[in-house]
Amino acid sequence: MKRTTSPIRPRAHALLIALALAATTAAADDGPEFHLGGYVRAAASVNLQDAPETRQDDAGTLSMLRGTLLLDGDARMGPFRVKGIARAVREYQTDYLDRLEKRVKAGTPGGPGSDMMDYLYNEAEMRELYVEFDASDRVQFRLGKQQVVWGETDFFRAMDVVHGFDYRWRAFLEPENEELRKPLILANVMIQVPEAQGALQFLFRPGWDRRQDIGNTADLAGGRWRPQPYRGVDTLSATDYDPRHPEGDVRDKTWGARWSGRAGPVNYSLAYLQTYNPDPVLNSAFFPYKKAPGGLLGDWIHPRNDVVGATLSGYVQPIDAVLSTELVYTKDAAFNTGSRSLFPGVLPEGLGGILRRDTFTTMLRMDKNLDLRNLIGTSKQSMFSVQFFNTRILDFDRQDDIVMNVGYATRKKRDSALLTALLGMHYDGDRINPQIAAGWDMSYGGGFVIPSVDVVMGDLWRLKVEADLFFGGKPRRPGDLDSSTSTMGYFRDNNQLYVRLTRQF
């Protein structure tokens, strides 16, 4: 697999520099302002369970030992607001990442994760750098690398998909989605239009951005969070990413419009997006897509497509709470093909080919206010999260044979529904605050349950403990023939204890 080293292509990143020279030399004049924060994190996870793919007991092993230093500037100078946000990541290679690394090179070798702790883990890059100017009072320019949110939701995405996210250190159990979103290079411009309470964004993507910087990267190097039975196996050695399919090219322009208003005690918005495929979806060599691919079995790509979708939320009085929605219509969206192995036991189900569906995605989510102090005695109201959320297939047919991941012969159905659920409490003045998530695959069973506590120490500390439990779900040992191992089947025997200390500054 090939792979590029370069945080920023070298147009972009000149681009970039020039913007910020010119915010700064605009700035001479105008006495500048300059703020620097950010945070120092070290973090750890503890295996829970087992790994069947390894030999030795893995339980009560460290999975994950990882520091963090990320900066954020912000300075302000004449007209111009300049943003930069760097982070330098490293990882201790713990005795089970080295067993899943010699696993990896002893029956896959020859791809990134053979060099797993650089690939998969460690990292130094601009995460964000961008110049922000006001043409007039109603119209705002923010230029250069960056991230646009666009959904609210919680675990999945819905709406929110200008941005790919990087689930390869650790699935999607992050809960600050910032730190996972993948930055593009954008112009952003917003103008308000008072007088209809709303105001209209325009985005513009030149094309710029790096190869591994369009859609959803996920774990496929055999590292810890790699979906079951394949920790230990990459599949990177046999396949290579296609950043220019003729379907979905990095270099392709791309835009997005979105109005966002209010009327009456609604907010809403509506949203035009050009964008790509969120996962990849494999080029088979047995069944090209339109272009011969060069892996041994095919090329991950990530195909364009055309997202339409609305916002809407608003206060509900006779029940307390905010009731919220977002509805995305996606044209096109790529799906990989057959279940059965075109060669059982030596290689994986869906090698059939690239097919093309329309979607419909419903998020339906209820937040509400509960007031336990009389019960179990916070120190103020807890905050409570429901959200329900299917993506339908529109125009299903099961004779099409959809698999819902390369590797698993499960077949995709028409819908897949999940729902998940969340309670936050605060004591002792919020400086110890607890909370349970929980999700439920409705659609295919399994589901994880995420107990946590934040305790604010002071200003400046943080700390963070936390349970990743995951349940039902059919597992696929290795060595399998599968059947019906899903979403949650992915993660079994892959609980997790995660402690995370942070000093901000």
The other form holds:
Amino acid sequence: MKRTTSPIRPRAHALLIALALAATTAAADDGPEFHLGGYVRAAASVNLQDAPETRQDDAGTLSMLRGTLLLDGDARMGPFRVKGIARAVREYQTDYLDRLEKRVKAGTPGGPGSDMMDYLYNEAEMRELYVEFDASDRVQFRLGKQQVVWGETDFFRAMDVVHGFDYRWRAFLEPENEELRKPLILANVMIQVPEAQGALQFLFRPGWDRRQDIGNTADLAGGRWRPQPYRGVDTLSATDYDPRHPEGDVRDKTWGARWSGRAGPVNYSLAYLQTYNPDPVLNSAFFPYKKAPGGLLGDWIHPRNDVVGATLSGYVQPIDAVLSTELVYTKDAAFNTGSRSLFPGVLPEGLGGILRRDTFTTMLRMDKNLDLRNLIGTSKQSMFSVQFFNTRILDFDRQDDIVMNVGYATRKKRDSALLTALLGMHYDGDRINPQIAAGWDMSYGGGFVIPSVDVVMGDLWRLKVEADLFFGGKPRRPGDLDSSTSTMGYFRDNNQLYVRLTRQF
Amino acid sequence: MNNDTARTAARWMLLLGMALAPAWAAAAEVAPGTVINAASLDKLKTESFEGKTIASMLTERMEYMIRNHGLYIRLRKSAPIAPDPRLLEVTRKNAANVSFDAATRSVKGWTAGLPFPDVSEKDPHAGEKLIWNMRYGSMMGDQPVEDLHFLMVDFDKGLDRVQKWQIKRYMTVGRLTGAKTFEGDGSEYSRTLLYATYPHDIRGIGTFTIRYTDPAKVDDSWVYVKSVRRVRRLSGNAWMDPIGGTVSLNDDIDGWDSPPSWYREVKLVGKRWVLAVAHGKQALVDGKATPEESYPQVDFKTPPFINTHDEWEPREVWVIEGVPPDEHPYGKKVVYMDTAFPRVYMAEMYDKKGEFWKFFTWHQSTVQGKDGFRAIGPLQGEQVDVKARKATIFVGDLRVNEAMSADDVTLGKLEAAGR
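Alternative state: the form predicted in complex with the partner chain, after the form predicted alone:
Then the entire complex follows, led off by the chain already shown.
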């Protein structure tokens, strides 16, 4: 598969240039203001366990050595405000990544995993570039490449599906999810309605995005975050991405609307969105779905679906806690089927075709401040948050034989529930900020614990040290013919120590 | 000289001596510009300034700070400060309608102005009434954009970090501008937007708070978390949380930001004179490269870096003591409020064990808004945590009553600020 390098399609480029010129023209009246910030960042992670896929002992070896430059610019020119965020990333190919790449070249050559560094890790792109202006006191337009976040959920995503996420370089672990979200070219209109204590937001996506910008992108090419036992296995050597599928075409125009407001002590929102199935599904070569795939085993597609959601959030004084919920109905979520391999040991499971089912996602969360000052000497109250997240497949029928993912035999259950908790602490006037995040897969087993500490060093330097520890979850070893591996099992043998040093400006 | 003459002369000398004796015994008057510091304190304590002894104008904690933590005080000649006539006029008009409800420790019938312009020291609710004056007295009007910088200081290392914030506060009741003293149904007291602009990792982070007129209702607060680009509801107890990584709690803004009825007990200790900064000079200069140029009233050279070039003058103050609720970090707070208008110059905070913890100062100043309103508010202040040996110095560019509406301070604007 060839990766397009141009960050913005020509039509979009022309629009953005036009908007920038308009803004520049307007600058003649009011003096322009400009602000440039950003950071230079070095990050490294070390394997704390051996990856069974390789012959060598990988424990203690570098799995990542990454350098990032991010430029974040704001300009105000007359009535226009322009925002641009550019990011360039270069990674050093560690011995571990070199071993994975050699394994790809030896076993599954021909795909992008054979040039792993450029496909999975290195990048240079204009992540956001938009112009913003007020059409009136109440109506604000934001036009261009941007991020829009809806919903309330932490860790996982229910209504936060305007954009896909790029999970290739650090799975779901990077806490600043603005760094993982894949911005889109949007017209975003916000209308304030103070009489009703709320705001109406309209989104329109004209379909000018790059082929890789819709849906989530996971590591299918055999890198360090490829779920086990497929590290060093490039699935994209036998499959391809199809961004032009009739059920999910990147050129499709999509839209959404959200009302968010307050009613007494409660915040609420109601939203509708046309979007793309966040996770890709495989249009199997053996059971094609509305189009014959070009890839040997099939093509990955993101079928379009409709999402309707509501959120509620409010402070409950008797228990001194903030309670939140998010309820999301997704019409025509897409799944792969076929838990038995057509040719065990040769072909992966999940090639039984695509099935569409409606789902209902429920999130319940409680945020509570805990006073641990006398117990562990924190300098202020600590934020504790516990969250329940469940996705139910409506009209579920076990005979449908829906799989969790292609490449695994585990069948999806009616309910997939996860429980997560987070405790954020602060010491020394917020200079030292430890945090513990934990999750438990209530439906399939296994979980994670992520202790971390952020250290603030003056105005300019920030240090983060984090351990990513996974437990439980049945593993699938290389050569196993069948498995009951689930989400947490994907991360088995992949505990990491992560260190990140940032110099901001 | 015969004996009679000699006796007469001796009597006159004695009488003259007796007449002059009080003058000889009185303290010497020190000049403006005199500096009270650890080296000069003992000598100056018995001397006077504007007719009052220095000792009588230093609180026990001021002396402690001078002797143990390097605080110094440069004297200036005092000058009168008059609140805006509109405030006094509306106070006079409404005085008859206002009453104190002892059962709820709250105010009834207030619409604008000071609810309790004449507080008696003998009044058992004097402390609460004075804090209500500060809360409702609207000394500053709307604050459209105030550059608010926090300088994080370490006693040993000096300036460690700078955070730059912007604040927008819209007063919904007690308004002294426009046709009406309130907007909407009068249930909201104020709306406040506070968001960071520097450094990069906190740029865009901010809070939006609605405070209600009814003190039985807790604040509604939201935070915008830029890294996940989402607004999140905050606990109703956020009023007693620290502001970012500063020494100050939200409750410490202006000395006492919460309704007095949220405290377990508020009492008036008495009236006295103290030295205070009542004529603070311009504290923030835009576009300068160095901290010394940007914050001209901060002494960056003298350890422990908690001092100011602003000068202190004698002011008569109320001494008010409060005992916060159990969940609050403080065991006790003492504030020193001008007797002529409800502005706090100094505060002392004690922990739950009763140990001295924090020492705050506010440099009050008179600022005229574009509508002519004469606001009295702080331009700078030192917030010293003596236990941690750290301080936060806040420096502000106070602007008041510029064109602004309630719709400029909304949750949507918080999200917009977080671009």
